[in-house]
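This document opens with one chain alone, in structure tokens, the form predicted on its own.
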Amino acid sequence: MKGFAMLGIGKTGWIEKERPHCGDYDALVTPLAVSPCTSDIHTVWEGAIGERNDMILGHEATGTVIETGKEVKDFHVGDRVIVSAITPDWGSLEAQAGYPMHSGGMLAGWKFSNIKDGVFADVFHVNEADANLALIPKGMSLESATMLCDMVPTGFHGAELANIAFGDTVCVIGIGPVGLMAVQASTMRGASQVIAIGSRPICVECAQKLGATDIIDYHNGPIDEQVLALTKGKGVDRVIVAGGDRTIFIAAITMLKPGGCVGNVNYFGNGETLEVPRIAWGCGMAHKRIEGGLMPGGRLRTEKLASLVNIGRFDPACLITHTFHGKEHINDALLLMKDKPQDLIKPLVILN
């Protein structure tokens, strides 16, 4: 089979590989639609997870089941499925402790294009199919379904980590596709004021439609100073970090009220350390918490989020700004995520 792969740091291309083996509890899937992620950019061009040679990229895909293991009960050949970007080993001790995304080791629930080949291939492998696949609901578009692989659950996890309560004032730092879904999740969890940090007009417009009450452009000065001015010096109850470099916690902690929480779902692709401001953190005693996490993944979470889309609570298809047809355009879509033109939120490649 063919796959679009990371050949080495800074290098990509199409390669030939053996079709993966389907275990008793697993499934093989051929993609219907795929979408590259900023994580792919960090992986290839920053070497964020180290050297990878001939590793097929991609972790966001909807597809059709073409083979199942003999112990798979709920999925069958021909089923159209959403494949969670995070596919834990659900019988692991880490999963039993409540952290399935770390099953087998830190971040090891993230298998696609990390510790095994990803979804930008003619065929890809899904472990524990009954626990990690979800049927595409009848009538749901591929655009919406594919955003349920990663962008929606990750953005919503930011709101979970920040522990947003009714009436909270929330700041979302970074309004790419994950940050936009964090804006959506903040409003759904009852935030009163949602301050979105971003500058690209298309992202700003989308954030406002999803419930952002205020927009702050980081080009206009330090974002913590702007947030404190907007809130008359009070700061915010919760911060969701969905973008920024290794210094972003300086602003996040500075704008946060004592007793507040930062929910981080940003992937820091380089640097050895992250910076936390000593004084703004109350010399370590301000009860300002930082919760950083990889979204849990799995079937149940995907099905629950899909049900919200299906009944019309929101539609993540609004994230798709560029659509390609044919696997030959996977590289074009990947480069869009690398270059981030002004009119981009998220690209989708539909496989013909």
Ligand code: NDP
Contents of the next structure:
Amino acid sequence: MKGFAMLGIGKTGWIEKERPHCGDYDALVTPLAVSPCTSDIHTVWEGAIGERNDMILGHEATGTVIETGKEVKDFHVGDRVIVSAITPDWGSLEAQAGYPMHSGGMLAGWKFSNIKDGVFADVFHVNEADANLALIPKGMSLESATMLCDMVPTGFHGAELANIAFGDTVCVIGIGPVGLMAVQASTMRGASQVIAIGSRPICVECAQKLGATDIIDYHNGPIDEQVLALTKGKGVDRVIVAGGDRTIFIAAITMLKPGGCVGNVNYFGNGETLEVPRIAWGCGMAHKRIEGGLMPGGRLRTEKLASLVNIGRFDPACLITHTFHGKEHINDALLLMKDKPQDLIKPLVILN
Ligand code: NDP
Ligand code: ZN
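Structure of the form predicted in complex with the ligand (previous: the form predicted on its own):
Next comes the full complex, this chain leading.
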């Protein structure tokens, strides 16, 4: 079979690979639609998780089940499924402790395009199919369903990590597809003012549609100063970080009220350390928490998030600005994600 792979840091291309083996609890899936993630960009072009050779990329796919292991109960050949980007080992001690995304070691629930081949392939392997797949609800578009693999659960996890409560003021730093879903999640969790930080007009327009009450452009000066000015010096109750570089916590902590919380879902691709501002962090005593996390993954969470879309609460298909047809366009879509042109939020490649 063929797959579109990271050949080494900064290098990608199509390779031939053996079709994966399906274990007793597993499934093999052929993709219906895939989407590249900014994380693929950090992985390939920043070498963020180190060297990877001939590793098939991609962790966002909807697909059709083509084989199941003999112990798989709920999924069958021909089922159309949403495959979560994070596919934990649910029997692990880490999962039992409430951290399935770290099953088997830190970040090890993130298997596709990290510790095994990803989904930009003719066929890919899903461990623990009953726990890690979800059926695409009847009538749901591939656009909406594919955004449920990673963009929705990650943006929503940002709101969970920030622990948004009714009436909280929230700042969402970064309004790419992940940050936009964090804006959506903030409004659904009852935020009052939602300040969104970004610059590309297409993202700004989408943020406003999803509930952002104020927009700040980080090109117009330090964002903490702009947020403090907007809030009459008070700052915000919660911050979600979905963009920015390794100095972003300086602004995030400075704009946060004492007792507030930063929920980070950003993937910092370089640098040895991340900076925290001493004075704004109350010299260590401000009760300003930073929670950073990989999204949890799994069937139940995917089904629940899909039910929100299915019942009409929101539709993540609004994130897709570029649609390609055919696997020969996977590279085009990936390069769009790398270059982030003005008219891009998220590309989708439809395969079947
Ligand atoms: P994008 O690159 O599409 O969006 C980044 C956003 O940050 C844009 O709105 C951009 O603004 C803004 N931005 C850039 N620089 C700054 C700055 N200095 N200060 C403030 N804002 C800035 O990313 P995605 O939405 O695709 O992904 C966001 C992050 O989430 C990535 O790091 C990705 O790897 C990570 N991720 C994490 C996952 C997890 O489970 N934790 C899963 C999936 C992704 P502009 O409008 O100018 O472009
Ligand atoms: Zn991702």
